[in-house]
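Starting off, we have a lone chain in the form predicted on its own, written out as structure tokens.
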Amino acid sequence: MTARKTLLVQIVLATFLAAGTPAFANKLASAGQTQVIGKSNIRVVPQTDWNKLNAKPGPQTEVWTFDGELLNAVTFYTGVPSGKPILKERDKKNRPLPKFAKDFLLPDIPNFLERTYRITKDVSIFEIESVSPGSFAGHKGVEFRYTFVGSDDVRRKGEASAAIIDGKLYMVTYEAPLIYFFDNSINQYRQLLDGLSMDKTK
């Protein structure tokens, strides 16, 4: 068996194990129907069906996937306030997570995500490949691409867009194994990103 096939088998087996737990329960985000992200004022109309996972890695997060979180995951961060981490604390006393600050500059956000992942995902390697101006739901923001290796030793590739709006962090990330899965779903992620809007009435 080639190294590539071995890696794919490991990832798929891990995904099936995850599917047997309550955390994998999900709801369908149907194509063509407006979806409200969590309890936020962010909306999107997906062009393909997605699965919304019930498990939330943070108070202001929502995760969507096609094939399982280990194979492809879009994570929405919707209005993280200043002084709070973007993900749940696992060991606040010994390994506290970095906190978002409203005075962050947009170029600070990729490094902020890296510092968070090194703790929450036990990331040993995190490489920021590019950072450029971008947008989030029509607001000026930053776009960045990165790769990382977590505790499962699988190299994943990520693409993210973020903005600081009214002193809060809004961000969406797409992550998948570098081999096959990232390229297989990247266009669907970009369709979601292009369709994000913010309801100003909330």
The other form holds:
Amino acid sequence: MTARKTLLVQIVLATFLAAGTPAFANKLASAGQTQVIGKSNIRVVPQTDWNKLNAKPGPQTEVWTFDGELLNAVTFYTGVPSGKPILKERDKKNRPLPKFAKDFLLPDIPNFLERTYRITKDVSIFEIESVSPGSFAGHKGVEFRYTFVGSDDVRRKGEASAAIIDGKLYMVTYEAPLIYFFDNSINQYRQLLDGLSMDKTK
Amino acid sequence: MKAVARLAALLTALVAASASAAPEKDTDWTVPTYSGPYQPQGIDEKGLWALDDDYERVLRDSRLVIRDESLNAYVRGVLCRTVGEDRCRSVRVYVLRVPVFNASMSPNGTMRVFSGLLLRVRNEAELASVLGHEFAHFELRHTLAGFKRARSSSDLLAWSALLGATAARFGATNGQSYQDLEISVLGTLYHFKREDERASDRLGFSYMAAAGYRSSAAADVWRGVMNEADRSAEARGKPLKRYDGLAYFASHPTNLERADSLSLMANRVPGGEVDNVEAYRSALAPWFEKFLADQLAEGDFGATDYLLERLAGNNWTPELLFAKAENYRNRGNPRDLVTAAGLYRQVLEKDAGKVEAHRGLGLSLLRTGEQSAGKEAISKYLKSKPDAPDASILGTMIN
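Moving from the form predicted on its own, what structure would you give for the form predicted in complex with its partner chain?
Every chain and every other molecule in the complex is listed next, the one we just looked at coming first.
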């Protein structure tokens, strides 16, 4: 191979690598700046810096974290339509995910999340601790707390708020290991939850 | 010429298959003399045991292990009765809260019993047949000369294939997925595995006979598992293959042969008639509702519906009827909600104290648009269970 050809290969490789980088990169959600969740009409102004993960577990989702999604994860579900699962199918043929339905009642949602997690996260133990009235971006909804053990054998605690708006599911969940991590970031999560707003014009 | 050769090969295969399905000369069902605790021999096996010891350490501390002493003592008791006290001493039993039909025994003497198995079997004899079969895999490890010669990779695979063999899906067990191993290395071991299964079935029957358990329970279990897989597929609109009136998955060709050979063997084993249905029910009672709830949350409508039918037989208890209603409500088609509402009403007729049925009835009716009747049912639930975890959200629905 001539030196020129080698250079060409290097340039092509470098271009590929450079182009590839943004696909793997996560973004900073800076404190004080309005953030749009995914491509939805949901906005929030965080009071602390968060990381937005580029990897999306479902088409209408976005995950925010401080230390990595295994240690603290806020997952936004922005407008899951009726007839669709909230996360990507993992094994559609043998273990299809449950689908959201617009006639769901608010008390159905915690159990719906449990059934989804049993498949997507290989959860064997899922306990719903409380289900009470809540809100999502100013809409009346449901708030629930739960714990679960996933395939990594870590007990995690979760808190979620959800609402059904115009027949679509809007939900945000905060999950972190029960030991240390959950309590450590719960206030920042609640700040996010309280600051959610829905842009009506979009 | 090629066609002739192919036909000849096919005929040979058919003859071989019919020969393997033919009854064996199983006249001696005495349990072989126990040769005492076994220690691994050779580098491969020692390595395998060391690996297994590591798995067991993880398993021992797993949150999935059910620590309930009485349940553990009971399951262990059934195993010990089946295989005898001497053999039983070499086993550590771990009951795992995983809603999958499975039990496994690994080389170092670790037995895993899944809650999904405990939910599915209906009596001690059925449980004993599975535990005995798994233990037989463990014991036959000493005697299968060909097995000893196997290289470590295939040895490990053989075990992992056994571990995963009965699982409809493996799911989560301490992050160890045996299926992954099977997928990555599996090739020609199916035949080997089948023979191994047959040998274990034979020895399993010997244990059952010695313990006095009803030997036909083994075939009952396998038929149940096949029917469940069948109903699960049917409900999901997956294609079925029917053979001899029994449907089974093409990917599990051993199942039917297995049930047939189990039936054949069961007819010849001079076993007892012990089922111990009541003892089994009372041992499982503290966990039964939890295991049922786990199964319901799996979201496999057809499998759950079949499982409940099998457990109920001719006696639909309020508990099972309630689970059936929940299964329909979970699926949630408009017709399912109507069916569910009817079932919840039947539960309340049988047992007015099963107040959760008011909740299910109310939610089903509200979803079908029957507002006033739905609200009334929810009110009744809240009156009986003012401290329910979802009392406050339900409260907002009746005002």
